[in-house]
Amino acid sequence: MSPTDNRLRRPERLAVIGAGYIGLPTAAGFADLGYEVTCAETNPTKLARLAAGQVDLHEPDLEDLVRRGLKTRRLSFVDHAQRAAGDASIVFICVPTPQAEDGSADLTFVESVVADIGPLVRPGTIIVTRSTVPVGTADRLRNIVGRRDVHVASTPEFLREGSAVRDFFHPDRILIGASEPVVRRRLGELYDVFGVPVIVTDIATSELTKHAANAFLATRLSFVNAMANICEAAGADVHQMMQVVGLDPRIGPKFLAAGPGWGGSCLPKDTRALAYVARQLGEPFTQLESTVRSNEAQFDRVVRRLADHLDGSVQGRRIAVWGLAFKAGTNDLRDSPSLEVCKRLVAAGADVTAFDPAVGAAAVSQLGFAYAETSIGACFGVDALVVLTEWPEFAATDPSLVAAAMSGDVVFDTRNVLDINEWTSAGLRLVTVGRSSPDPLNSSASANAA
């Protein structure tokens, strides 16, 4: 896909309200695409960044994307949703959606700027709701612009945080949520250029069915950690297993990795949001409540199993935590697993230094533990280490430093990505997730004969 492709140049005019993650990847990529794209940002530290092509989001080839876009003069950033949109015919909300206290999506952000942007802008405009919101969303919007020339569609995002740009370009499949048929037209014709399946469905479905993707991949992975707590009691290995059932072509090989828990900016406030909605309308989702929950008690077990390995107990004792991002590959803190164990250690009496190679010390500062600068810093003395979240570098780290720095030997790799044998041959007691933790001895043992 050449951005300099005049085939892939329409009359549209984008513009795209929020510069995060979803917000950024979709302004950018459309301005590759040969679009005019203006995009609204709030933060005028983060505003004055981009306009001078810096990005701040851990995320491969973003800003590469930014730089060329601002060098086309294809795309620019403002300061005000309202200067994007007054000359957009199409305007993407991405703004966030956070959950409120009951549970439910806190739409505060998206009404409000479509409230300021409905008066202005042109006639046959298309506000598209890009953001996760529940449904019946569209129906608020179109009170709040109160305009029949006005158009509000859904095309939710499925960009997944660090590999954005990659989803952006190359989606498994797009989703257009719209009632009139000239609506359905531009905006089938703004995708047609990835060449995937476009569904055309009415705006309810749409909004209802990124929701309804999260709270399944939610589900499926708590499953797979509660198989894994079982295995870990039955002597079996998750692991093994989970590779048989991936071979299933109805079940598939992703999103069955047994692990701390799951969290991100996604998965924690769309269920809940599903959950509340199901509620509200008199379908009580049992089942998803009840993954929630068991997502909560998996947060606690982390701690728990490494009391276990500590004489009962965390209190007073020195943990090291490598990892703080919700996942590899991106700085987003956001439901991070690995900050709900590290609140639950500090709160149970744990000294805890964490490290994270994408996570500054000012991203956690307020958050009751120490940061090192390096894995190995964060393992001076040490009774503990966990590692908490996948990152590559974790699994190539040498052990032997890691021993030679920590006091105690125990190390809980809760994403099961360090060596067995190489950590165990270092003298350290390595516990695992899902399957019964080697002895040391033994496994040194087994090491050095083969």
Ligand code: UDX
Second form
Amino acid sequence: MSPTDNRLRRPERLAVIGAGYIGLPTAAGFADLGYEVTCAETNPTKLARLAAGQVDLHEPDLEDLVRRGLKTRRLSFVDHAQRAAGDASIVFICVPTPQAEDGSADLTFVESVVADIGPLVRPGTIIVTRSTVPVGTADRLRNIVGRRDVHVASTPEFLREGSAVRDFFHPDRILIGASEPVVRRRLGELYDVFGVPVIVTDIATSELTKHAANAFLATRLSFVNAMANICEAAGADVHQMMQVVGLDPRIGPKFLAAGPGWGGSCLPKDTRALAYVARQLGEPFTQLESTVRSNEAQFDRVVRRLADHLDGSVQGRRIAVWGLAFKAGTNDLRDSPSLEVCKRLVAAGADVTAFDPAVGAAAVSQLGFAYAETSIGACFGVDALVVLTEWPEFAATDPSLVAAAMSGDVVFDTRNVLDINEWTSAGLRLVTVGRSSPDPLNSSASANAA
Ligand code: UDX
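Starting from the form predicted on its own above, please write out the structure of the form predicted in complex with the ligand.
The complete assembly is shown below, putting the previous chain first.
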């Protein structure tokens, strides 16, 4: 998993401020590579759990990595940024950057950390933003620090939730935004071990590139979802279509799955942020604004299509929902498409019972719908089932158990993960996103086989 052959103690001492989805894999990852890393976390409960090697994020291999770091004593946790940064030569800022309604970033956490540590860090220290921040942030931080002997730089993370540890050790590329040659060299050495392209740019380019990458991915998904909607109207199949489209090496096969709309902690936030920044810079990004709007429309469309299959309305209907996390492999509910759909269903008067293999009842207690402890448990007596997250166990479920539990027969697979023929054969009416149903090729094949 990690390049464990090279764990010599290394000269730079690192501080990571914030033990969240970005900070914790960064801290534990660098400790595994041989660096002394001190990670600051202000939440006392979380801090105590981390110090005991307990990780609450649903992130494969992260807990093992943290435990290994604690065992080798290269990784330690403290309660304040100042305690982490005092001895460090490089400080990674990984605290949240919440977003206002208009897309502007609230940099309060980032700025207050930098104000706290600025006066006490050692000369030559590099303060690096790793959280996604709007272009121009490094300049603001440099002014806050107000010291010529302290450097500011940007190395945005590209980690995906659910594979953050893997992505840390096997990144596609490393981006370093820095102006001084010495900073470029030191950060370059830090990332050299990964053996992937390291692109060094000015800071503004680095800050903006992270937004560009995520906005591009979001736009790609909105395009696929729009094609799925057209396929539904035309009786075509978006899955087969994207297989062909993705075989063009200029496009590539990944990130082409149609769904209920995209979500998560980065794509929605970064698209809105870039649209906001573009307007501020006098260069409105109307195409991106339309990408954001079309995603909202995709959530509405899920509810509308479900209603169409329930005689025009979901009011008073009992609906089972499978999947609450924004994608499989995580328990993160931030900007989850599933929650967007659930909210709309509840607002339209539906009686919703949800199940998710990684999200517990406590996390959804305030959201206005019921929670079931099992996938089949969610289906008892319901008029319809909606699959909103692509957990593999949903595709592996025996459809006859679902059919026996449900009162109705509508199954809306918004992730296109259920086998059309199997689920249809169980007597269920399978609704998909942009797929011809059932697949004519597979049907004739099974007919011939029979
Ligand atoms: C994203 C970026 O991929 C990552 O590089 C960045 O560092 C952080 O933001 P993440 O938020 O973990 O990562 O999720 P990602 O895997 O990109 O998925 C985002 C959303 O797109 C999810 O809702 C997912 O379900 C959806 N998606 C993804 C699709 O609908 N179809 C696809 O083909 C791929």
